[in-house]
Amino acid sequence: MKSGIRFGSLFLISFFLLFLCSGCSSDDVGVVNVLNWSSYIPDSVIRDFEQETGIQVNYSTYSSNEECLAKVSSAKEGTYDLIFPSDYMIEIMIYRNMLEKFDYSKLQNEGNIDSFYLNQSFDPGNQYSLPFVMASTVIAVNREHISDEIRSYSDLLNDKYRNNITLIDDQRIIIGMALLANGYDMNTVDESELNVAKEWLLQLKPNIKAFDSDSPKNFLITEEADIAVLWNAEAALAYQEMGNIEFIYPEEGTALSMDNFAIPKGARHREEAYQFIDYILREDVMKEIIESYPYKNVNWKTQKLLDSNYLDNIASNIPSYIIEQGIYVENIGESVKLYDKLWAEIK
């Protein structure tokens, strides 16, 4: 009797476990998804986070803030839990309710970050979103085959540039290029402007190699392009490999862009995304992350660690008066679609 009762009391006990756990899966502790764009955290960072939290990352990755938009918009709700869009992005998805707001409370690593990239126009006091590295476009060129004077995105015209130019496949930041070259806001709806722009741009596709945001880099280093129109840290990873290349700032212009933590509308995982946040955050590990891909720094204590290698190197460590008369991309609405029009048209 007494055996009886205990094998009951076993299987009652079993079946509470099991009605406890029956809405539970591997996936719902200790997993962070991220979504981010190639090239922007090492495989050691990712490895060592595991390996002190014992939180799983599950890392997927996109080659535009229109292809991260896209995939966040299309996948189930809770599909993602930290994602690194852009400025005008972000604003998009504010507006579009896709994104959590912030719970400072989960974080201690937040007061790293400098206050001079902090509360800007697409996130007034960052109730969205943390700065996590800022980028500028650049002309890097190969000096050891390209000897003429470039100073502006005119001169990528020269018929000699044939077949020889990559550029991002971004379609704001290369039209905003058009425009740029032209004295025309790179942030135009004015359809007679975007009309110039074609028509520039229609001049440069012979010029055209390729299109590549994954890593134009490649086209520098493997000799396939002389020239490229490429974010900062490519270009500083081209010359590491190289030692052969130019950084030229544009006459005209740049683009900025200010990438950023975001923890999408319906995330899972929220508390594992604030840990990971966290880590990145640290000094220690932000250097590691701006050593391996050298985008401008916006840990100012991370910024202490960093040696002449980065300091010194204006692709990397973007110079001040470029910050300052660089443009940065804006949320035009409902008007993207003249972009997406053009874009269509001159690829």
Partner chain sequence: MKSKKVWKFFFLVPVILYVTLLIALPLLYILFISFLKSDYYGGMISSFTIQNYIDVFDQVYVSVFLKSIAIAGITTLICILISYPFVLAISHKKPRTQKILMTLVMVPFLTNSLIRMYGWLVLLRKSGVINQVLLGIGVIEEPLSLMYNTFGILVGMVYTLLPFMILPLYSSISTVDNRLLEAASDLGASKFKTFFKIIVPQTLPGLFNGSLMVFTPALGYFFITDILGGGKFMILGNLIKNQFLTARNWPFGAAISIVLVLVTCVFIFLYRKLGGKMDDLGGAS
Second form
Amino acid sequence: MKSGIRFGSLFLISFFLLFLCSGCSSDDVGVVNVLNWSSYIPDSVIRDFEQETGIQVNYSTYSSNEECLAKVSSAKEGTYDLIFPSDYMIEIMIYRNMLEKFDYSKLQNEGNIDSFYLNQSFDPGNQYSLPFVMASTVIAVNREHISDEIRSYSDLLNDKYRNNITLIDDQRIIIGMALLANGYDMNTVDESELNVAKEWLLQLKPNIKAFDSDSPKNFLITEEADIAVLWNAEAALAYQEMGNIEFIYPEEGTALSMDNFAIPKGARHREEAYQFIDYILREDVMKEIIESYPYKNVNWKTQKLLDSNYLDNIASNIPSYIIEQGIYVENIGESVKLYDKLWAEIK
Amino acid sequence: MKSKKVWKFFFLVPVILYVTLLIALPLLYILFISFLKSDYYGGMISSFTIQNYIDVFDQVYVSVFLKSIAIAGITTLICILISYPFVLAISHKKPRTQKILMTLVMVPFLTNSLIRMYGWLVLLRKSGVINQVLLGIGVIEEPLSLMYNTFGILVGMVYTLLPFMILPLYSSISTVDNRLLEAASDLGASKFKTFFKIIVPQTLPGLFNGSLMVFTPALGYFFITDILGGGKFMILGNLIKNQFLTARNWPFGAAISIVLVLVTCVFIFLYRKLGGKMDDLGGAS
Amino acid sequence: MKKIMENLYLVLVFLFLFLPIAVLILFSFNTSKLNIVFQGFTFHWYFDLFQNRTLLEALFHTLIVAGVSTVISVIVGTISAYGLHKYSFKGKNLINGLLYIPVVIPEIVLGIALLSVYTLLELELGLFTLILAHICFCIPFVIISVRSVLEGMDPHIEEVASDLGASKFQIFTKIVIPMLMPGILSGAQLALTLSLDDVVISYFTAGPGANTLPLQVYSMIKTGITPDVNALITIMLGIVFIILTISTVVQLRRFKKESSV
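Got the form predicted on its own; could you also share the form predicted in complex with its partner chain?
Now the complete complex, all chains and molecules, led by this one.
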């Protein structure tokens, strides 16, 4: 018994010390903490980067811009080294002084980005961010089960689609969709207009099977739902998997989102973050990413490498007229509380 | 004398540190936050307000409270209905068999609850195992909607929380005096009467203990509504999680949490009134 | 008749309890990736599992967190239970009352409360904060379980030992701890189970580089899960089942001995 206790406590102490040591070594160079959207960069790209550079990637994900903001601001400063917020969130983060200015001398491949996508209003001169990919919402319909013509958001209100539609789980996008359906500005802060949007969504609710942002394509693929309002790449992936999916850019308008590389203030592994960005900007790497998650590519060198599977699919290679007409989510300041409450009312 | 003090110090300092740093401090801080204002970018402004508590009683959030209480209440009820016959049936077995069966009850719960939810997902979805089987033997022609609705959520909740009802009920039913039951049946009491007049009163603390351990977690299990409810059901857990992780309104999230704690306190008070012991909660003893 | 009905009912409840796990185990041997129809038998996913670094790392973190937090909870819990039992001091009732908080309040409140304090203290979220959170909700269970044994202990034993010249340290390590062993062990088992099972508190208190199995599975459920997860679950369950069988057999043996005396 005596030796047992001694042995036990020795074991415990060594275990504890081991743990402490492993804790302190985690701060070594050669690590980069990436916080990204789920389903955005394939595992293989991360593994290849690790192999090539010897840098370990700690990869975690979020499913909305708000979640990204919350994660970065509630964690200790410097926890994350690289994030991928969208347009309006970049603006908020710049305003809140949460981002580091880009040091372009650390990058070699930034010239690969098509200048059409640079210098946007949320970050003039790209001081704090660089475009990664562009996304748009789209309606995808399983044509094996649904044959009606669907051209607008309002067509989704049809009783026939009871419990058969999935939506992105993002309050700004979905409330925005309801606003567009009623002919209002997607970024309105007018309470009566928002009220109309709420009523519209409540009317749609019996048709909603689920809200999901992370992988709405699965609902189509497993035939859990036949209609989905989702991000374009998800729709394209569902098409690759099952064919017979029609993509509809509704006549009321489409929400656009430009997702960007950004380095949070105080990031401790900045060098590694730049290396990671540079790696992803390489045309062959970007090609692999785009082929796995076919969002709208913004890399002109990669664009030349992509085949017709990508280029001819309107869900992946968003047509330019859609981009011209598309609407971005805007920073609406304090009024976001109205959206929060409305969202709780719908769910 | 001095060494005695040292020993007292040794035995008490850890628990005092633990209670102040890991229990009292976090809760007091949440209480403090709940009186702050949030700026719309997710920061907190240090000015005192009770607006967050007024907001909790907004119709929208009251309905979330009521919905959560309904779901947690029904979950508790179903757990009770499943557990009573179950523990009664077990208590009729030989002691050896009882021990084996009660160990078996615990086996699924040594995997993570989220992993078990994944199992239910595979079973319940439209193309899931249950629908496949029913379609295969021709009982149904169209797949049933077993998840992304209240049914799915209830299955997940009941499944996750059932052992918390079974364990205390089992330990309280094994204290029921068998002679009492024999006497009752000798006197010609019906099964029904015996159950309600003898078994229920005798197992009341266990019943209430189980109810408490099922009801309160059920209010907060956001991952079950998330996975089996398809993200369209908001219970208190989802609401609090959203305030902290998406809406960036910590003060409001804190206020909801404090109200939730108060609701829990009411139930604890009732439990104590019924003669329940605090140490019995959670099945630790 | 009544016996048959009772047994049937037991079977039904156990079916309910084991169905989701049985399905996961079954599909770990399925050739199809989709967890929908069983198409053929394979060990493929078990080999895949050992290539999946993310999943193995998550498993490793889960085991570290569960192991370290159980060990620390048991040490602190045992010392505390003894201290609270033995000494009286100002505010003891308050401490005793506060100890029940992690047992009774909804986990989500504890989760956000800890997250807020971590943010306040600017602690970096990671394995350390995760372990601290697990310790937080495990200690009370250890204390309660050790205390139940302490209450049945004869206080004179310690006096006698002291009279015979045993030092305080000797009394605690040689007499008290061995006597408390059943309580300590059941407290440890409880702490381990709670730590392995937890989702809600981990969700709020983990950070980058501290991905645990439940968190990993959570994000995989959303983005598409692969059957190597099933393989992992099957292996874990196998281990748990073996341990439980051994401990049950041992307990039953002891039980038999006691009842034959």
